[in-house]
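Presented below, as structure tokens, is a lone chain in the form predicted on its own.
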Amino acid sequence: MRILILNGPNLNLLGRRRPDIYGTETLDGIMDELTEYLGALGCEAECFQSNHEGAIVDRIQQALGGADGIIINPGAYTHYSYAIRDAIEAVGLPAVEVHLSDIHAREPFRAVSVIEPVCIAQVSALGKRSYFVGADILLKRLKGSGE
């Protein structure tokens, strides 16, 4: 099974940006752990981060035929990127939206996700564990044993 892990804008600054909210671990460190975790479950993972909306849309479209599912932390694009939302919907791959922080307990604009309606689940507020819980949900769906 092939899993595409997408990370949006400013996530490349993890470990330095707002450690009180996002923690002190780097994106590379989290992705290394997640890739190892998925590998132990028999999955191949590809990680991609971009600060550019179009690059994320392009990568989602390229996943068609090359990935079985998507884990996405859209960052700030969560709240307004209909382009990313439409790309996820168009490729039809199961996707899980993840967030390190509790987007529902922060600024009011962060509580709204335009991405969530085209995903099978949204996981937030667990720090880096959000990625791992999201991976478990996605794999359960891909294996046909759950929502």
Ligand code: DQA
Contents of the next structure:
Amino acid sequence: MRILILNGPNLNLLGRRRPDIYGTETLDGIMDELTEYLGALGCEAECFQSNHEGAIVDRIQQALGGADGIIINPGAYTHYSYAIRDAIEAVGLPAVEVHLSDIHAREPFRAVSVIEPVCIAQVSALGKRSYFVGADILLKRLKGSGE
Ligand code: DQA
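Can you give me the structure for the form predicted in complex with the named molecule, which would complement the form predicted on its own we have just seen?
Next comes the full complex, this chain leading.
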């Protein structure tokens, strides 16, 4: 199984960006660990980060025929990108939305996700563990035993 892992704007700065909120690990470090975790479960992971909405939309479209599911941390695009929302809906692949921080316990604008309605689940507040819990939910769905 092939899993596309997408990270949106400013997540490339993990490690130095608000470590009090996002932790001290780098995105590369987290992605390496997640890739290894998925590999042990028989999945091939492809990681992509961009600060540009269109590049993320392009990558979602390319997943058609190239991936079985998507794990996405859309960063701030979570809260207003109808283009990313529509791309996920258009390709029809199961997607899980993940966040390091608790988007429901911060500024009010962060509590709104326009991406959530087209995802099978949203996982937030668990730090890097959100990605791993998200992966478990996605794999359950792909293997046919998900909720
Ligand atoms: C984030 C939460 C977003 O509100 C924020 O804009 C991010 C990171 C998270 O992982 O907690 O860039 O998606």
